[in-house]
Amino acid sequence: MHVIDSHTGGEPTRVILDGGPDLGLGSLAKRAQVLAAEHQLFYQSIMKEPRGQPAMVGALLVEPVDSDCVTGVIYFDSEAVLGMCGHGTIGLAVTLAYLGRIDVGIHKIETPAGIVEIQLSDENTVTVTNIESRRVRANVSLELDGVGTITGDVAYGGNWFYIIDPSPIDLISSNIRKLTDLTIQIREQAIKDGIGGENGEPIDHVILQSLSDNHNVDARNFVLCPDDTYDRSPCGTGSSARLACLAADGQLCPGVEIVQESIIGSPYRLSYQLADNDNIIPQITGQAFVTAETKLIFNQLDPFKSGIIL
């Protein structure tokens, strides 16, 4: 299996160029459902150790339905197939440029969540115009054993987020274990309480927000992903959901750019425009770097051919 690895703000992406399963020829949303329902061992074998690593996201290239798109892509981590992935789209764009499949300019990519636009400014810098994003519910509270009341917003940016601002724990790297444990507890309670999307979609990501001590940065975040690891980047879909909350509260005007940094200090530049409804159209600018071009080997005698699954 031919793959190319990259990282976006420290968050790894693995683009699968060949060797994927037959998902049929339906919409990307339907093909993503097939991948999730019938091919879990496929994506776990790529994402889990010993081949993969915590926080890695896979990007399976597929034929797009819309011929205006340079490719279709289905994203996943070791535990779930994703609707969309911002850092993965930046990494994919840089990978396509590395392969000579796209050049500097504007291109379209089809995802299960919809068509996104990318602008490749140079070999490492990409602006993603994401799908329409929205806040669904504001100031939703839940009770955590041993913690107390937590209040946050529910928002959609291609995945489903519960966003707490300000964070009850300082967003510093030495607190990553505490932040991880807290956000796992928050997500489990949110799912138990039925907190999620309008149609019952469960929360898959949790964001803790705070102001940044860096005078060149507007905010800092910690983002829990579906595989219970933290996002090394500021999370593109999470930043989109966050922009929707800022817009809904009148705290950020259309076209005004802010800088969001991750728990490890990697930045995205963010802005939005208004859609025709109450939704927003986010723009996320970040950088990615190719780190490896590799052939994955699956030996039938290998006891961990499908990954280490505990």
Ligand code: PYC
Second form
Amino acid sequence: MHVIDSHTGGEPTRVILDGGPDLGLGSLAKRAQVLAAEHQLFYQSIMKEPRGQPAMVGALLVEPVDSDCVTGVIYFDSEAVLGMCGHGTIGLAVTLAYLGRIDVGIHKIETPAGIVEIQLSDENTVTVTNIESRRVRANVSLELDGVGTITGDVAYGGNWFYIIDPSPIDLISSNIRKLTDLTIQIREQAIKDGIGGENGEPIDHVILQSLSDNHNVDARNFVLCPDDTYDRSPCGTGSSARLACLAADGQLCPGVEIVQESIIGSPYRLSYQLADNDNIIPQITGQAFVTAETKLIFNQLDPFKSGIIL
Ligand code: PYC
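Starting from the form predicted on its own above, please write out the structure of the form predicted in complex with this ligand.
Let us now look at the entire complex, which starts with that chain.
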């Protein structure tokens, strides 16, 4: 199995070029369901240690339904198949450029959540125009044992987010352990309380927001992903959900750019346009770098050929 690894603002992406399971030829959403239901060992074997690494997102290339798209892609981490992935799309665009499959310019990519547009500005810089994003509910409270009341917004940006602003814990790297524990507790409580999308979709990511102390940066976040790791990048789908909240609150006008940084300080430039309904169309600009071209080997005698699963 040939893969190409990259990182987007420190967050790793592994593009799988061949050797994936047969998912049929349905819509990408249908194929993502088949991957989640029937091929968990496949994606865990690529994402989990010793072959994968914490926080890594896989990008399985598949035939698109819409032939205008340069490729179809299904994203996953070691625990879940994702609807969309912003940092992964930036990493995928840079990987496709590295492979000589796309040039500088505008291209379309099909994901289970819908078609996204990428603008490759140079070999590392990409703007993603994401699927329509929206805030679903504002000021939803939950009670956490030992913490008290937490209040946040529920928003969709290709995945489902519960966003708390301001963060109850300082967003500094020495707090990463505490931030991870708190956001896991929040996600578990949100799921128990049935907080989620309009059709009962569970919260899969939690965001804590704050202002940034850094010059020329507007905001900082900490994003918990389904595999319980934190996003090293500012999270493209999470930034889209956050933009939907800012738009709904009248705190950011269409076309105005802000800079959002992650807990490790890597930045995205963000803006949005209004869609025909109350939704927004987010734009996320970031940079990715290819780090490895690898052939993965699965030896039947290897006791950890499917990854370390505890
Ligand atoms: O950038 O959308 C994103 C993302 C989702 C999970 C990890 N990164």
